[in-house]
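In the block that follows, a single chain appears as structure tokens, in the form predicted alone.
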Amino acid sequence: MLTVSEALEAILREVDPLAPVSCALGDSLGLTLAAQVRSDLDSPPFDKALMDGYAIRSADIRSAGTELLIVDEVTAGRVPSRAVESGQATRIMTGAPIPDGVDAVVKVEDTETVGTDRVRILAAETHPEQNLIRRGTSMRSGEVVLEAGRTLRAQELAALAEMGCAQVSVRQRPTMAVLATGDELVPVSETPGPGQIRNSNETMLAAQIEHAGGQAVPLGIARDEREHLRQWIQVGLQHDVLLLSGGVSAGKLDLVPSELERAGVEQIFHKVRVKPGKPVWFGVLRRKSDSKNGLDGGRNSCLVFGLPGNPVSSMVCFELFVRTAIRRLSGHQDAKPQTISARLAHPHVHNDDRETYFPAAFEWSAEGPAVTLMKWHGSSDLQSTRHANAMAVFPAEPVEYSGGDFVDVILW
């Protein structure tokens, strides 16, 4: 059986990033950038006034109340008509280029005019450099705006915006196939009978996906006869990823395994030492795409994982598993959770030969990082997530905590 970290590295051999595609910029947000993007200028494109006030030159300010000649003004997208020179002033707006001959600007609450054409300097002094910015100080034409593997946030797509890149080459979204099976589901919108259970599995698991970046399409139920189930794991395994829950332990009607053998599923690995999520599957599907006649959409490949269906196994193993796989599709290099060290807010006793992934409740204290245990009753225990925003870790191994250590933790 495969630890945790072993399980990982064998999901990331198995995993290239999706095909890059061009986007227009403002379809982008979220999307990983496939593309190193440079500068192709300047930023700020000239030097430019950061307050309205005057532009002048420093060491004509020699003390409080020194009176400078208004010779130009200059407002955000004209340019200066002429220099200034010594006793001269231009008055400026923000954002406006500066005028030749200037090194400072005074904030307008400094000055005070005189008559239509003279302004006085209340400041006893102005520096060099004052409330103003040179060109290129932010970034140089050629400069490495971003790399590949970025995220795409606001400030990124504004930085690309000021670059003129209209279209970037961006990752595209894994099409990401969810499907519940079991005889004792129920659709969301329907009242359980005896022995029956809504399909809350379907619901969070496409949740999961949209925030992980993915493009979650929801398959509904199959139930627990071979016929059924083999019809839409085909349905399923036209996408780049295909998740199915429960039906991947060893009872009598847990079918997916031998199922997706059936459907030429490659299995990577069957069951891993984690708590919750052990029956945990992972295989691929690898094929040649037929781009003449449009077969599979050109997917080479269709990744499967088949999660256990208590609905806090298959939680924790979307975000130790099928997250790690959907980071490396869309480029990331750093594709494995990421944990921070946290203070643990109470004592806990954890008694377990595999490594477990506790629901928890992070927050800032003012001695940093903190953790609150949920009180979990298992697998099954999906109430127990619902004040939960990450999962403590715990090793394989016993340990007894005091309320103060520190514990692994993973943010959700």
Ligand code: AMP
The other form holds:
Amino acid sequence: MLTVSEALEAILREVDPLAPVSCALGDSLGLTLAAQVRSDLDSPPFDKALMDGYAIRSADIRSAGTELLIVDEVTAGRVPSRAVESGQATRIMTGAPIPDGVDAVVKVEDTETVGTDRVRILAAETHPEQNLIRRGTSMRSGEVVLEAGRTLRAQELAALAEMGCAQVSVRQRPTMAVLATGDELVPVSETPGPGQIRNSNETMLAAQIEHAGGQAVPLGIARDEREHLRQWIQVGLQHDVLLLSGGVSAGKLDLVPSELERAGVEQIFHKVRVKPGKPVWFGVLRRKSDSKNGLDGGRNSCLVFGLPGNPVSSMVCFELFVRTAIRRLSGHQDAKPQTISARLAHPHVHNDDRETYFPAAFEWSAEGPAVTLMKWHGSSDLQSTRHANAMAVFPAEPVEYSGGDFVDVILW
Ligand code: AMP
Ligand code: MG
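Please show me the structure of the same protein in the form predicted in complex with this ligand, now that we have looked at it in the form predicted alone.
Following is the full complex, with the preceding chain placed first.
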């Protein structure tokens, strides 16, 4: 049986980023850049004032109270009409281009006007470059400002806007079908009869997909019956990814692995040494003209995950395996789950030979990152995740932890 880390490697071997698409800048929040972006201009594009005040020559200021002749005024969006000579000043506003001859701006609070056309500089000296920024200081024309693989947040969008990128080349969001399987399931809107439960996994997985950057396509419920399952698998295989929930264990009606293989999906692994989620299944449907690794924009392949039906298993397997696939499809450079180290807030006896992902509450305490384990009654206990914002990771061997010991944590 594969370890979690081996399973993650196996997934990454099968997944390549999706084809780039052009996207309106305003719609690209959270997407990943498909190509590097170079600046088409210097920023700032001209030497500019950082304060409202007077543009002057610093060498003119030798003692407090120096008076200068005001020769011009320039506001943001205008350009100076003349240079500043020795003994002169130009009244200037924040963001306006500085006149030739100037090497400093004295802020208005440090001056007083004398009559209508003179200004008194109150300070005894002024430093060259004070209160101004030179052309190209923050970014140069031709410079690579954003690398491929960068996730677009507000600050990246602002940089792209500054560079005039109304359209950006990004990785498209994978479309991901969600198919819940199980004769016990009824839609969320129905009241379960004897032996039945609501299909909560579909809603949960769709939310996880959206949160991870995919587009969820819920397909509803497939019965534990070969013909019915087969039809819905065919629908799901039209997408970049098909997630099935349930039907991957060793029960009599766990038909998912055999029906996937019958549909031509090549099994990459079945079962991982992980708790919860041991029965997890992963495979790839390769269509004709597909290269070995090849997911591409023509949707020649479909990645298929069979997630165990118990909700916490589904949730954890999604966070470990499916999210990693989505991040790679979306072009992230570092697709695997990121861990941070946190102190256990209490003692804990870990007694398992499977790597365990334990629902937990992470917080930044006064002593640094801290983690508290939830009360957890196993893989069916969805309520254990309600106050959790992380999973604490325990190794594939028994360990007794004291409060304050460090453990790895993956944030949800
Ligand atoms: P399975 O993996 O199909 O053996 O399912 C294991 C258990 O998970 C079932 O007995 C249900 O209690 C639960 N389960 C399966 N599918 C779902 C679902 N879509 N929503 C909520 N719980 C589910
Ligand atoms: Mg089932």
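It should be emphasised that the depicted structure is a prediction, and the values quoted were computed from it without experimental measurement. In this text, rigid core is short for the largest set of C-alphas that superpose within 1.5 Å between two forms. Positions refer to the first chain, counted from 1.
Core-aligned CA deviation for residue 123 between these two forms: 2 Å or greater.
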